Structures are given as structure tokens and as C-alpha cells.
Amino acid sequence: MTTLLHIDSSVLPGEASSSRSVADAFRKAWEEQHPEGRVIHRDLAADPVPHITAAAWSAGFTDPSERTPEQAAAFGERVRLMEELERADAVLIGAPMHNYSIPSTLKAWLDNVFLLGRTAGEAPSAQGTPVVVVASRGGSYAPGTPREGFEFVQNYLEVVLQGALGLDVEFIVPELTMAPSNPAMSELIPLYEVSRERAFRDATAKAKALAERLAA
């Protein structure tokens, strides 16, 4: 039985969120390919994980026999999140751009699952696990655009997910999502619509391709 770990982090609900909508399209296509599979859904906006504390961080570098009760409890929560990642056959992450970076709730999740010597380092425990990230953004930060240098979502997640955790990362990037609601961007609505349609097509295609890859 295949397991998909689905993580949402947008503060917007349902169809109001581009990252949630596109991720849902991926998940639907995935479930059609894996009707007997399991989906673990973490909505970090509705149910955020704790931001990492000194006890949670230091416990990762302390012998279990020497951990304080506070460290043991905090590390237990981290282990639960790390095990979800390690046991997943694939991971789906909704990562909208909030003020040029990822939501703080997603950063908190990453801080919890990132542990040198286990999930990160020379032999990451989830190495090779395929990850699809829906990195939506209100404007465009593509190469050659005026705000190319403000892109700290895709660049950052490539470093952490792929470079440090050893995951196999692909991105779907719906952009210009503010065009329909921002009068100053009204002339960009056609480009937004093209980007949105492409994102939904990519979500379905990637879900099916990944299902075939895991079944091989």
C-alpha cells in the first residue's frame, strides 16, 4: 500500500488558495491511481506543528539516556514527524509565497524534520523519496523578470529538500495569482489563466507519472 504525505501551508482555505487547489488536483489524480493507498494530510495552517524549541533542538544531539523529561517530550513530537516523512512513498507540499518566502508554519515543519545524522547529512533516511512542491505566488519571479532576485521559495526548498534531505524534488509553479483581485495587475490576467491551467495539467500529469514510477 502506497502512502502519500500531503502537506498544506496556505493561510487561505479551499479554492481561495492556488496552492491548495493545485495540490488537491494532484492528490485526486494520485488517489485514482492508488485507490487502496493511504494519504496523510497535514494542514499546517489549521493544525500547526510546534516551532522548534531549545529542548526539541538540543535533544537531537543528546544521548537518549541523558535527555531531560522536557527534551524527551519535545523530541518525541519531532520523531513522529520524521517518521511520517521516512515512511512516505511520495510527498506533496503546498508552499505559497508569503512575503517572498515560505509560510512560517512550513518552516516550523522543516525545522522539526531536519536532523543531521538522520534525515540530513551523509545518508539521509528519506533519501530519494519523490516530492512535488506546488510553489504558488501572487506575482512572477521567473528568470528575467524584475523581481527574479526576490524568489526565496523555490530556491530555498531546493537547498533544504533536495540538497540537505536528499529528496527527489519537482516543482509546479502557478504564478500571477493576484492578477484577478488586484486592479493594477488586470492586464496580466490572461497570463495568470495560462499559468493556472498549466499548473493543473502538470499536477495531474505528475501524479500519474509518479504512480507509474512507483508501480514499476
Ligand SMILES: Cc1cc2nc3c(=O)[nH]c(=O)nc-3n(C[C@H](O)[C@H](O)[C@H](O)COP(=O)(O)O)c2cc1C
Given for the second form:
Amino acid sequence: MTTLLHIDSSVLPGEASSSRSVADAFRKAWEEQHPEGRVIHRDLAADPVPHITAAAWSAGFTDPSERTPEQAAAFGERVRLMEELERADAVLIGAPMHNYSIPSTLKAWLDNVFLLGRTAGEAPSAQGTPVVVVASRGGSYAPGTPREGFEFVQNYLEVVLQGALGLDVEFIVPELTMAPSNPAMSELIPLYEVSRERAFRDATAKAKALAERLAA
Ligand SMILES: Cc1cc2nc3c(=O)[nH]c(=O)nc-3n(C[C@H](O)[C@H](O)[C@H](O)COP(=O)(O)O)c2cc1C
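For comparison with the form predicted on its own, provide the form predicted in complex with the ligand.
Complete assembly follows, chain above in first position.
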């Protein structure tokens, strides 16, 4: 049985959110390929994980027999999140751009699952797991655009997910999502529409390609 870990972090509900909508298209195509499969859905906006604390962090480097009750309790939640990642056959992450970077709820999840010597380091425990990130953004930060240097979503997630956790990361980037609601961006609506259509197409195609890859 294949397991997809699906993480959303948009503050917007349902179809109002580009990342949720595109991730849903991926998930539907995935479920068609894996009717017997399991999807674990974490909605970090509705149900945020705790910010990392001194106890939760230091517990990761303390022998279990020497942990304080506070460290043991805090670490228990981290282990639950790490195991979810480690047991997943594939991961789907909605990562909208918030002030040039990822939502703080997604950062909190990363701070919990990132543990040197386990999920990160020389032999990361989830190494090679495919991850599709839906990186929605109101503007465009594509190469050659004026704000190219302000992009800290893909750049950051590539370093953390691929570089440190050893995951196999691909991005889908619905961009210019603010064009329909921001009069100053009205000329960009056709580009927004192209980007949106491509994102939905990519989501379906990547879900199918991944299913084939995992079945091989
Ligand atoms: C708190 C917040 C900060 C944002 N900051 C940016 C930003 O820096 N750059 C940008 O292009 N869009 C920004 N936006 C717009 C979102 O990236 C855009 O609405 C995108 O579609 C969000 O994905 P979602 O629709 O899945 O929520 C911001 C939105 C919010 C709520």
C-alpha cells in the first residue's frame, strides 16, 4: 500500500487557495492511480504543529534515558512528524509565498522534522523520497523578472528538502495569482491564466509519472 503525505499551509480555504487547488488536482490523480493507497493530510493552517522549543530541540541530542519529562513529551511530537515523513512513499507540499519565503507554519513543521543524525546528515532517513512542492505566489520571481533575487521559497526548500533531508524535489509554480484581484496587475492576467493552467496540467502529469515510477 502506498502512502502519500499531503501537507497544506495556505491560509486561504479550498478553491480560494491556488496551492490547495493545485495540490488537490495532484492528489485526485494520485488517488486514481492508487485506489488502495493511503493519504495522510496535514493542514498546517488549520492545525499548526508547535514551534520548536529548547526542550524539543535538545531532546534530539540527549540519550533517551537522560531526557527530562519535558524533553520526552516535546520529542514525542517530533518523532510522530518524523515518522510520518519516513513512512511516506511520496510527499506533496503546498508552499505559498509569504513575504518572499514560506509560511511560518511550514517552517515550524520543518524545524520539527529536521534532525541531524536522523532525517538530516550523512544518511537521511527519508533519502530519495519524491516530493512535489506547489509553490504559489502572488507575483512572479522567475529568472529575468525584476524580483528574481527575492525568491526564498524554491531556493530555501531546495536547500532544506533536497540538500539536507535528501528528498527528491520537484516544483510546480502557479504564479501571478494576485493578478485578477490587483488592478495594478491587470495586464498580467493572461500570464496568470497560462501559469494556472500549466500548474494543473503539471499536477496531474506529475502524479501519474510518480505512480508509474513507484510501481516500477
Ligand atoms: C501573509 C502573506 C504574505 C504574502 N507575501 C507575498 C510575497 O512576498 N510575494 C508574493 O508574490 N505574494 C505574496 N503573497 C500572496 C500569495 O503568495 C498568493 O496569494 C498565493 O496565491 C498564495 O498561495 P495560496 O493561494 O495557496 O494561499 C502573500 C500572501 C500572504 C497571505
